[in-house]
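Only one chain is shown below, in structure tokens, and it's the form predicted alone.
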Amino acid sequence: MTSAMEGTSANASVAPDYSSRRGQIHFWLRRIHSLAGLAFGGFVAVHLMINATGINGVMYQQEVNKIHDLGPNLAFVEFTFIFLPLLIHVLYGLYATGAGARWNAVHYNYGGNVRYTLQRVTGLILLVFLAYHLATLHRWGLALIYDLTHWRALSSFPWFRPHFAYASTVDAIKTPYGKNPWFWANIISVVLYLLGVWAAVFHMANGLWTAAIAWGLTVTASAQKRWGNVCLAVGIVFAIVGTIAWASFTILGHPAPLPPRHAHGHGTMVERGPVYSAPLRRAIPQLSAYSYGISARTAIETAGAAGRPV
């Protein structure tokens, strides 16, 4: 959630004291969450590019597809690098934010104030989203909640299923709460997930110009500017594409309807992409030709359930 040493070090005029040992551990295991911050923001930037081509429903449904098919290895692979890195980094950033923010420098410029406010900020915004979208958008969420248990209240709510990758993403990031996209439950669940969105990038660039600092990549007051330069390039780029994701599945998402879920992702539903205005289509020939395809994995899993050769 926060990173080591926000804001520059160069108006500083009282410096962490590590001769202690408490000092020492402080000193490591800022590190080590520095460490699981980059972890984690190596998957964010993945999982942004991956949406991203939400733009294009059946491109989307073969990157899910791709994920999916690590198989019973998909559980290690989320946890090992995706899960245990952000808990180690949410600890220690909670840790970091209250008790120990003394161990940072106490005197910063403007600019280092404002990045400095900005980094919890966001921290605190992304663990509210992460909560939401893990539980509506993850198996581990409520879907394994209803799995466990079938409790009925848990029946109509919308979660993600890979064999109908946009549709459900679409239902649950824009109709989680009735089919009426203008309910005031429906316009919550959209704007936090463009907060979110946008939250994980500044995070995410903000981090990578202060892991720098923590390991004494950028000591100078020169070479942290240059460094900066590049995270904020970084940052805009990502706001590009984690804002595309964001549309992809809420401006132009469209729900479509899913079959029962005892179906498991096996039924007669065409899997489609965001429906264009027709001056669009004609203006992007490739949105054209997929906006109402169908993925290869699809259209086998629903001609075998449908008993036709394949």
The other form holds:
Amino acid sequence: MTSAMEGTSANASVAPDYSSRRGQIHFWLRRIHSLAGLAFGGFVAVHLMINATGINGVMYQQEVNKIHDLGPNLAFVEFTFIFLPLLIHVLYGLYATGAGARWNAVHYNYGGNVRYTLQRVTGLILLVFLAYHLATLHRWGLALIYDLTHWRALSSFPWFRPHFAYASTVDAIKTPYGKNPWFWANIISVVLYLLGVWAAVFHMANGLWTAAIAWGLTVTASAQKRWGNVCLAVGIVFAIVGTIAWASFTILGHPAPLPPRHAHGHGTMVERGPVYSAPLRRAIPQLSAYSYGISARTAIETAGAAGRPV
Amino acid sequence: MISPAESTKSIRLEILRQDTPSSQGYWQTFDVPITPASNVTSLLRTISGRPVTSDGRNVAPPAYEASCLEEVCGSCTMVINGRVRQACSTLVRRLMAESPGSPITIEPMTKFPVIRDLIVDRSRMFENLKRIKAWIPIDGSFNLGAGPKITPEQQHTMYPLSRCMSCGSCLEACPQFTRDNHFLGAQIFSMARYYNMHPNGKPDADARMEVLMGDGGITDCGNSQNCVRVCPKDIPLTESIGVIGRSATVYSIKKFFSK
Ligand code: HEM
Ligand code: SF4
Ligand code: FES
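Return the form predicted together with protoporphyrin IX containing FE of this protein as a structure block, the form predicted alone having already been given.
Below is the whole assembly, all chains and molecules, this chain first.
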């Protein structure tokens, strides 16, 4: 017996190395992709909860103020905990979606396979949605290009204005393309946001389920089922939270007049507050002037009735 | 023409044929008499006895494999009405209930190279078994004595895993397993789990983990879980995938800190 064991150990040590370096790297990429997905999912959960406060514009503004009071640290937080994980996750996610897989949920229409397919479909929907969402609302989207080039066509970005949080969000989602909410482009925006929220919630909840298998947390069929029910519950809760958030700025959203960007004579950037990180400020001198604006709270007070009165 | 006595029931079969490994596939239609107990292998055998298509042409009989005729060898695995199954245990009656009125379509498995008609080359599975050392060492030039004991509890877990007949159904149904990648697939994860549990297979467990965490290994599983749904031997493949995922987590930590 003992000798049998020794015999095999010896075999193992001289065995040809089938595991390529490439495969090992791939293994770690996949695990990091999983962690990044979970980290980003955590952000999405918080993001949806904060946005659900949009049913009350003042409450929403207070939440936004809390975030923007992070000042220059906000950029660090955003980069480390949101954009970096998202970037890693999306890059590997696109690879995993495209890597020669043959979707077959038509012939094998089992629940698991439908979820597998939806995980990839929602990933692609999210790619489109997040690109649009970030480009238009975030200050690192088209607004960053405007900051660097002063290209007039982009002067309306970012659509989200922290000091007029509620009114600017409604404008950015419900009526970005003119005052008439029934204009087709506005309707597409509203529908895209609902689709984006639901896609994110499904992808997040189902990702929670697959991550547990990938890491070997859930092993038996019954454990996978049990955890699946937890994920389903998480999904339902966040689908409700997300839908409330969506409704706050769309069907329940009241458009309010927004002050023009130059209202306070400090240039567009003043109202953004100190949001750029120190290294970025040093690297791009133009930005440093903008970075020391008035604080978020002062701005909302100054803006007064121009902000969304609720 | 079928005589009136036999013509009580016949069914139309559409078979995807291919003459050589490199030639193009083409469909041929046959009308075959059936009995209540007909299975797909028996229909193929009937066609072989009289290989005449529905439009009356004499053709070479479709080539197919079958051996045990009782769903234990896996050789007759093919794609029937769009789903992978064993021809010998697929009852025509069931197929007719599944899609009443429509013909039965029969194709070779799509994830393995076709040799001829319904016969495919599944040697990739055997190569993969070799890659993960799916064996336990037995006596060599001298007697190693009696093997270690396996408890009934271990046996309870291991026996279902040992039933794999390498039919390839789990791989055929897996969206991550394609002809041009080198994903190992559910069968291999389950066999690796089996041999890692086996007292005599344990010494090679680390070597197996190296392969399973390498190219085409557990990394590429996308959790569609089709494998467990189509496996004719009811092997808990998704549990095996979870076990290998857990072993990979543990092994990677172990390797990081102590190898
Ligand atoms: C924007 C484009 C995105 C793409 C293309 C994408 C793609 C993917 C793919 C293909 C998987 C399955 C990986 C596998 O099982 O092998 C996956 C898993 C996952 N995704 Fe995404 N995703 C995207 C965005 C997101 C977002 C917005 C979230 C958070 C809400 C997220 C969270 C997750 C989680 C938690 C997993 C599970 C990881 C695991 O199975 O271990 N993803 N993603
Ligand atoms: S695990 Fe099941 S489906 Fe896969 S090869 Fe073995 S018997 Fe066939
Ligand atoms: S002939 Fe052996 S499984 Fe069908």
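Between two forms, the rigid core is defined as the largest C-alpha subset superposing within 1.5 Å. Keep in mind that this is a model prediction, so the values were computed, not measured. Positions refer to the first chain, counted from 1.
Asks: Does Tyr146 move appreciably between the two forms, meaning a CA displacement of 2 Å or more on the superposed rigid core?
Replies: Yes, Tyr146 moves 2 Å or more.
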